[in-house]
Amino acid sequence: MAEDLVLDTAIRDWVLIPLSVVMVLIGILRYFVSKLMRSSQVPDPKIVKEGQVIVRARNLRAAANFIPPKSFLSRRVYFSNEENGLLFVPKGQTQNAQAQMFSDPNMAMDMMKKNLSMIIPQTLTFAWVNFFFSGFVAAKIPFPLTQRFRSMLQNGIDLSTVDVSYVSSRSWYFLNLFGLRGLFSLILGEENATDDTQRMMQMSGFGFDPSKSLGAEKDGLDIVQHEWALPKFEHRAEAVLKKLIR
């Protein structure tokens, strides 16, 4: 049977609150450090052009039914023509996104700086938490949880008799690490560099492959079934007027 614990107020004052405040301050400091380490890069005109082509093709697919069939077909040929279409990429011109990234030393250096600005503060903070606050039961969640949450909420406490709703100090560190995105968005704005979840996802994958995006947009544009909506506007307007008259 799970035991109910009485949490000392000193744990709240000397463990829970300091740990939360330190995590917020470290996140803000890491944002400004990464902002100083960020180098200004001139965007590649080719990548910008390909991105604009994708946006234009996407808008054409979204508003295809609001232009005449002849206009839509001419625009689709202009985009997806296999001779000189904007969305057509020959097989010999496809580039590997990872090789393209590592061929640019500035891009590789920026990626290394971003990773270091994330890994070093996290390593030092985790070592500080593990050394000073290991083994503390810091808080209690005000609703019951199943046993599946024990490994997530009670990291560092090897007691199966403690109720799952209690949170250890080490688990509180991880909850703050991945749960302060909304607070940082309010303090630093939406475009902040403290989203660790997004950083870890960026570390697992590299670069942007424009050839795949162009090919996917070409396939999506080829399967569009055009149906001009203008001839139906009169019938819809007539139906609406009849309903109003009645």
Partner chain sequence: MVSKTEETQLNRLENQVDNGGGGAWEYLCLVRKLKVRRSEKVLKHGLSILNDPKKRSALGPEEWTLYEQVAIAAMDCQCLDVAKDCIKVLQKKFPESKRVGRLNGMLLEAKGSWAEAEKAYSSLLEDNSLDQIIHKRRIAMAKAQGNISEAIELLNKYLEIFMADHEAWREQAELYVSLQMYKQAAFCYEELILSQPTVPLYHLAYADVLYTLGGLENLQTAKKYYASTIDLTGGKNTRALFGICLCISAIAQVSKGRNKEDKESPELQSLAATALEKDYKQRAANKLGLLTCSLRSLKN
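None of these values were measured; they are calculated from a predicted model. Positions refer to the first chain, counted from 1. In this text, rigid core is short for the largest set of C-alphas that superpose within 1.5 Å between two forms. What changes on going to the form predicted together with its partner chain:
Core-superposed comparison between the two forms: the CA of Thr123 stays below a 2 Å shift. Annotation for Arg236: C-alpha shift of 2 angstroms or more between the two forms, rigid core superposed. If you fit the rigid core between the two forms, you'll see the Cα of Tyr173 move by less than 2 angstroms.
Next up, the form predicted together with its partner chain in place of the form predicted alone?
Below you will find a single chain and nothing else.
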């Protein structure tokens, strides 16, 4: 039966608020630690150059109609010709970004450091929550949920008749974990190391793969049909002047 449980206000004072405060403090601590531990990266010239090439090729594609056809064609050849075009990556050389990242010792160390700074506080906090704050109902979620969420949200509570809206403190911990991201970007400014979820998403799609983007730009450039927009401008100038003189 879905009766209304009355939750002691002491729960709010001693569980919900301290948990949030602790998570905020740990987040701030992590931010400063990551700033200290961050080694200054010397940028790789090849990667910088490739990045700039991509920007330039993209500009060429976007504004191709503003320059005369001859210039556009000569630039296209410069970028995509077979021998020494800037965007051309011969098949054998397409680097597997993943393999490179693991073989490069510096990058591997950096990634490990970043992962550590993320995993350890999470694990510790989770264990602390489980140890101290389990076995009781912590909060009531304002909207009704299905029974499937019971195992996830009501972990310490061993009664199966309690409404699924009443959750344990573990779910409050998870709520804070994902929700405090906005708060952190307010306090700590844009770039902070507490973007766990973002980093997790990044790890699944392995980041910057320069050779693929070069190939993509080259294909895009090959497709572009140059249609010189300037003659139209003459007519438009006429119209503008006519309006101006009137």
